[in-house]
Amino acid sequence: MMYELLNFKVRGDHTGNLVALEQGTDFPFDIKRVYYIWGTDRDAIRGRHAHRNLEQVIVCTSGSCDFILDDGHERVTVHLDNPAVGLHIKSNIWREFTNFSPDCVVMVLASEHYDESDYIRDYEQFKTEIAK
């Protein structure tokens, strides 16, 4: 499956701790939108939906929430609960996310900008063209 876990450094003292992100350093690929979500209610289902060429680093920065991940052929659930982990997914990945605990925010760095044609929001549509 076309994910991996990404560990970032983390700097910290009796004050705190501090990530920082940098292009070239911490990411394979150039960040070109930012986002992020929350007050999600904890058993809604977003996502559903694959991308074409588009990457993600996907980043709980508080809380945590599952996200499901499904190339075609394999199913794995992977939970994030630390924020100096991101979850980098590929291209041709269906992904889900649920189970979002009340102070939850994930913030997602993405490759490309906004494209609704990079978009495969079904999953019939994602298993016929992953199969190609």
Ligand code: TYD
Given for the second form:
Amino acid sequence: MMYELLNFKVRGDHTGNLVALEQGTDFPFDIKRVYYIWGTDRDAIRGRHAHRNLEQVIVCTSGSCDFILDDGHERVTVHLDNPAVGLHIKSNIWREFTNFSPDCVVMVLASEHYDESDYIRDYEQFKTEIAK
Ligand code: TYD
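To test you: the structure above is the form predicted alone. What is the structure of the form predicted in complex with this ligand?
What follows is the whole complex; the chain from before opens it.
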């Protein structure tokens, strides 16, 4: 399975909505790092890498964007536009994200600290590594 979509519990009423992500109960891994991305041009393409070990849950907390996921055999596009949904991606999946709405904010919850050696930034290298 290339990815799974997590439907978070929403605590909502007439004053608005709240999602709480708590380690051990609502979440598939221990969160070591959170980062977020905004101010992206619609046609910008971010990502263009895979991770050797990292797991991530990606939430589009505002607006929308498309995640293109590739396991070396097939490519799928996942449209994210709901802050109550998390895109869970495990290791060894090539990802690119694009088609950003002007108000898009992408929040990423990651299972490890930042480590450049965990990145595979070359697509041919990715294909070589997953074939092993
Ligand atoms: P990168 O992961 O390439 O961004 P994206 O996948 O969204 O296109 O990261 C962009 C830059 O930010 C790069 O120089 C590495 C740095 N960076 C950190 O220092 N810490 C982090 O946690 C992340 C995700 C990136």
